[in-house]
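Next up: just one chain, as structure tokens, the form predicted on its own.
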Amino acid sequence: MIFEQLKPQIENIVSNSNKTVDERLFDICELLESHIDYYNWVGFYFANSDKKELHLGPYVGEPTDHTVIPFGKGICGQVAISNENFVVPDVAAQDNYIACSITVKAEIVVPIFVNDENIGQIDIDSNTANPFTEADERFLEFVCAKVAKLLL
């Protein structure tokens, strides 16, 4: 499975100390966005926890709008309140839902935790309807593990 192949380039990916922390996580970025055909826009979210709002970090994929995103708007909003996954099968029947593109169909949004603490996310968008299965959460929750360990 193509996740299983990905791990060791995560990992050296993180490991590469002779690149900035932002030059990684848009490494990262790229890596997924470009082996895995339903990943259309990849990117990471971190916390201001005292504005209580998410600010865009490194991304790939359409430019957005949404770089400040309060806690509680939209997926990644609540992802930042519930510490939770959040898998969006279907964008269309959510009521908490941020557009960013008409395109985008599904999203998947997997919390960072660094001292038990959510300081951020990954965030997923996908042009494929329902592409989301139990084995993306737990490898997104591998790349958060690792993306943790450089925010340490």
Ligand code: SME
The other form holds:
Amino acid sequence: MIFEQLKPQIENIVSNSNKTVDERLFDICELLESHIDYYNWVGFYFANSDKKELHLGPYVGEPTDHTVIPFGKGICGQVAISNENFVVPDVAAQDNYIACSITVKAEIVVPIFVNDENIGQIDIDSNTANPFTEADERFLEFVCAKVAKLLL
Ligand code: SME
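Form predicted in complex with methionine sulfoxide (SME) structure, per the form predicted on its own context:
To see the whole picture, the full complex is given below, headed by that same chain.
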């Protein structure tokens, strides 16, 4: 199972104190995008709670115009408020969705909690329709828990 193989590599990246936090977050994006064929854009957004905005952090994939997303807008903005995973099998069926690229068919967003606070999220776009299962959710929750330790 690819996820089990990737978990120790995530741990290695997170514990690499020779690199900055952003470099390690970028390495995680690269690892996921390059090893999971239906992960086509992988990035982090971080919350600015005062402004009620998400700000784009490290990512791998096509550049996006959506570097700042208000809480509540799009899939990402909804997760900033709901504190829950959001799995979108078909982005065309979503009313509150921000399109980054016409090639994207599906999306998954998993929040990152530091001291029980939703401080950001990992966002993954897929060019494959309906690719995500509960295994993706469990794996991405693992990734987010490791990232949370990095941000403590
Ligand atoms: N599709 C997201 C916006 C971010 S991009 O996927 C990079 C959304 O609806 O929130």
